[in-house]
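One chain comes next, on its own, written as structure tokens: the form predicted on its own.
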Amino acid sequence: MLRRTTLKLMATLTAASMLPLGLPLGALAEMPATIDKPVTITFYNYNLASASAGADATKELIAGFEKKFPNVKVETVAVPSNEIINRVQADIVAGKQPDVAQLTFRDLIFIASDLGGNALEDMVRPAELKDHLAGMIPKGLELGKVEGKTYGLAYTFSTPVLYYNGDLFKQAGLDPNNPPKTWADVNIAGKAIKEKTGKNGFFPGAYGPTDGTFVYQAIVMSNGGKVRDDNKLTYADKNAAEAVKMLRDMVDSGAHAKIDPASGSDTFAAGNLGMFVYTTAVLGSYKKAAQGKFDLRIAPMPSFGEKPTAPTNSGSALFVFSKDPAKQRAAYELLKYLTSKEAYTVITSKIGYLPLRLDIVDDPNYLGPWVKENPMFRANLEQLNRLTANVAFPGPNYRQVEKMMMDSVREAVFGKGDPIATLKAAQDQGQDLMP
């Protein structure tokens, strides 16, 4: 990762070069109310870099925006999700200021403090911003805020759900109409699937290089744990460590598959895994994979006994980096379009992400017909009332701290040593990198 001071300097210099003469450094020029002249903006997007339904749906959305705003040309930059923050950083240093970027919430603090992202409250008149945000899920909007200001406008996100293969359930003597509700249930079902079908029982999308930490954090927080408390790392503390030990116990029991951590999604899509906890962002792809091959089902994520689950958010927010007022207006109009009722109808029905405007769910003009045909999606909607923020790490070493945590989780779950001691050793080392 590039040095923090370098990034701050480049973001500042880039911002200064775009400001009209006489405007104080650090301030944003007032953007015009309309787009009266042709303007081109760049849009860094990771859905476009995927081989899933997300790419086609995103192209459809951008085409719709350009049709509505013929004066705006959107030049897209497709970058995989695990590489896009580095690409944005590199281009800022190279003097190629992005206008809009789809970035994950894990980078939120860094974007606000070091990369020069614009707070919407500094860029948009209050009444106009309030008008657009009306009707969006408040908990979703809170996820993109730093110190009370909106740097990331929640765009595509989901919560972890339990995908399961109804056919494997039947073959294992399980009732697919009564999916596991607790982790104890998952352990029983996973062992039955492994023993009676020879297929893998259970796996969470919590360990792979592209998974982020949202599934892992959801499991930890559902047991009352946290990964950090302010600047103190806490993922080896009692409740968090016990959640990881629960996964290790399932590995030892045979219920939890021992497969390549990056292969869980493909294994489930191929029909070789009974249960998989992951984002509904891949629902569209799984539906295609399962069609004519196996009975795809969805249930809410399992709980620790009677404890309420704490589903965290996966997915992304939209960030504006433009300093030029005309580009700011075009960028903000793109944000508005991509978070409109029309856009969420496309995003939910064609990709599988949550609609952040719940008034369209049963509206016959928007998602109503699709939700009727896909009632399984309500498992994801139901979890919104317990939505819990996926915690980002602060400071210039935030990615290193996160990597050390996830390396220790994989070692704790799949290794032979004491899982809690493994987490504690990594936490002690990681604490030295915290601000």
Given for the second form:
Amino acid sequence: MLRRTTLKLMATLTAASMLPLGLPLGALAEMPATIDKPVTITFYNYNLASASAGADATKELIAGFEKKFPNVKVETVAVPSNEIINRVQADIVAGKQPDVAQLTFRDLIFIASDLGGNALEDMVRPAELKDHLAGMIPKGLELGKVEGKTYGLAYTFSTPVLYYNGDLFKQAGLDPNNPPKTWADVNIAGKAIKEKTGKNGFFPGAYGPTDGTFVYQAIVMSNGGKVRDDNKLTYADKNAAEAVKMLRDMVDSGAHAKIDPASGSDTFAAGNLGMFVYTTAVLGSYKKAAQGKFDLRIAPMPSFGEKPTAPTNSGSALFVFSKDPAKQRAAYELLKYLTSKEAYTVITSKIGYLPLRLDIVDDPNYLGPWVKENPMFRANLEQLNRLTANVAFPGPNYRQVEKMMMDSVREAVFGKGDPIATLKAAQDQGQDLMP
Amino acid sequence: MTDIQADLARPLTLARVPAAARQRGTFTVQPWLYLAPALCLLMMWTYVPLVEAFQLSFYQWNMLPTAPQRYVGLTNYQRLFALPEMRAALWNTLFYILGLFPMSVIIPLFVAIWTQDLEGRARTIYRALIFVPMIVAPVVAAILWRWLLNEDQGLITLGLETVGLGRIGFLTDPKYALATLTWITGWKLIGFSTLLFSAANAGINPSYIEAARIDGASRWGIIRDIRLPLLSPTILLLSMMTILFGAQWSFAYINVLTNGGPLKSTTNIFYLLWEYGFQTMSAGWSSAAGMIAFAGFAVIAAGCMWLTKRFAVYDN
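Mind giving me the form predicted together with its partner chain, seeing as the form predicted on its own was just shown?
Full complex below, order starting with the chain above.
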């Protein structure tokens, strides 16, 4: 008996050690078609770690999934979005591999190349995968791909929009029904709010510790810039740097608030900020905060003159790390459930993320009634056509490179020196760390 | 029962053997056995990690066991010294230490001596009040200060505005942020230092003070010639602790309140090495920053030890 257990253990260990090394990923043991035995999977999720609508809606989704698959138990691990990749990495190092994790796109390349995320094409039969992906926005699906394979299945998802406070607009003598369309308009409106109401004019959710880079990248790409071109950093190049200089000019003119970068969201929710560019993921929370206090409005993100904007995705994809076939099946069923029409109805109406299945928007069985009640959400839907991928950095030092970039952006916007020279200096140092 | 007694008795019989061995000047095992647990822990938690950090500081690695560690020689150090944020962090570390000094040594010293002269309940109440900040969890304290100093609704900011000082961005203006964080760290320390000084002060033999009084010494004279010299070991100890750990104590506040910002104005060497290691996953940079801090503080610690030996007055 003992010997048999030992042998089994040895075999498993050998198999496990051979898998990542000897065999190509495509040769993962095939997962079963159904879940026959009880199985427990872990799900690392950052919406659950928020104190807002995100947690409740996610709990509701998981309860729905467990009801549909009584054999599967989902153990959730809630970690804030800016820490979740570190937690996943730490747990993998400690031998506690997560089965499913909700991670952001900025870590996509690292997850595929270093962390051992499973590509869906290697895990799921092509016909079955095709079946599920049908109806999802192709541009959204593209975002989770590395070298043609889907490592991340697009999940909760959003683009930056311009939130604005209608009451402050009125007090400043501006027309809330005619929101700023270009950055020049934002500058004028921001200055008017600052001067006439004493409140802060404009702020983007681009510099805080939990903001990632998507708002900043959206602004840069709307001006035709890009943060990197293959392995060359380009965020100090003309168009990209000019976008940052535009922000700096607004700081100098007084239109752009000088507040704690981490507090932009709270300041807006408290009614002390006129305009805020941020993800629609917080729409649910703002609606609650604004109820009875101020007139909350949404407009598409501003553009540089006539140039079309490049709304960049915030949000996350679902990644599967399980190596055990039974758990893979359970994990895939969870992925399917969380990206189904039913799930997106909950995700969009309760949290504020975009539905990645557009056919449900006007469907009376799904989002139809909600969108009718919340016509302002269309600003976000319109931007989907121009959705531009948030650029992730490659190589082992990708986080360091990204941090240097964001530090230099903060320095360029709020500092005293020449913004373009600041960006250039950081870019030169960062280039050293690129693969 | 007898077995247990035998067990208990055994060390006693063993104890005689080393005593004899010592006389002959040979190696004895027993003291090392007593020291072994402490030495093992010291090795495991201090010296082995130190050596590993030293090694890692020459490598480039993102802390994944599956990722290769790439030898880069002194590049990590060169990069760090070329980075403006490293220089800023070192200056800020110095600022924290110097800024903490009044609050961790000078004010507590006076408070301790002054409250010593208070009578009965008043003394207890004053000391309790001073000690309270110490027992508040750092993160809770940080959040309370964030509310108090908030630019739009903070009580302190609004108070200053009514006085006519205008709104000050305590945590958002690079001019004030470092001083604000130093103040918060120091505010938290006053209680702890006062407690140590009070204990040392209470330990001074009252007969010295009696004798001085009989000789007609003034109150200030007693403080200057008796209390301060006899408190000197504690003063030097707290000064040394402030120098060596002061910048570390600010970590929680930097992390919660500013993340090293605005514009790197509040970051220090400890926050920086944590950021490199656990935010951007560059084990090499983090270890190199750690080594720089370790070397710097080792020199300072040696200096402090020398000063303590030289200037402390002990009541033998």
